[in-house]
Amino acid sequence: MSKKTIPSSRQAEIMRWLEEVDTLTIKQLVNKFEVSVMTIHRDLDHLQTGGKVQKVHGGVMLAQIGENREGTAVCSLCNDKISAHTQFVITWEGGEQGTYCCPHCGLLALNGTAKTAVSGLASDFLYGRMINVYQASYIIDSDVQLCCIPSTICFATVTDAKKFQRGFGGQLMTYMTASTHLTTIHRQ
């Protein structure tokens, strides 16, 4: 591959690719386009924005989650369009994906099935990083409403929470308590 590849021919083989194989490494994507990894990240992005791909540690994936009728990812619970911002991504035993639009719905999510969750990823407020929501902080009903009402946002730190707490008000919870609350206002 020629490293005059224009970045929307770059996207489309590898989608074409992700296809063929499912996964694929940030390693695989530099060696085959002869491109930086900085490069192979901004492809991978676009692609994340536009809901066909999930990126993962050190790699990419086929975006599992469900679209509207005109291709925009939706929540697997409410059908709200799912921002990477505020995404909460269940992996459900067996390899089965859910994907929700923000830690509200991917909380009622994980207390509202017999199935069993093998991970549960969400992205943190501030950073946008992916964390582990049963370690991650929540502010439920703050002052920032993003989509579903009470709002449920998703802090890497507990430090970083309180801050936000702080500025925009809320009720700062663990993954047990968040879930907790959500479930028993939801059955009210």
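Previous: the form predicted alone; requested now: the form predicted together with the DNA:
Only one chain is given; partner chains and other molecules are left out.
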């Protein structure tokens, strides 16, 4: 590969290479693509804002922040790390998005602001599907503590939630009850 290419394909190629070797130096990239150091820097800046990559002194490395996506690998509320297994995503009116570590923070965020949410999706605990948070069932304070406390776990169906409750305890709640419960214990 020596011909000069367009920025996007060069960046795509950097990504592919990086996925093989994990780390690359600026010099390696300059030699391969035959562009200036500055151009490589700018490519890396660009990729870094995409979140998959992290610049280090002298080069780049893959940014393996969990298994997640862009820069926001931490909860918009509590700053804890976000696992795909418990994540909670709110899209606000206006297009802004918040990603939360678990339903605990997600419900607090939904209830604790004047903003209106366009959608709220949470990861179903059993199957990992993203479900409408208003229709979901919640088990609060069970024996399973994954993230924040009180532990708040999200299920697609009441049946699933009840089966879980039978084994691990906790209180079964709807969106409304869970939401007010979490908000009030945080204010008392």
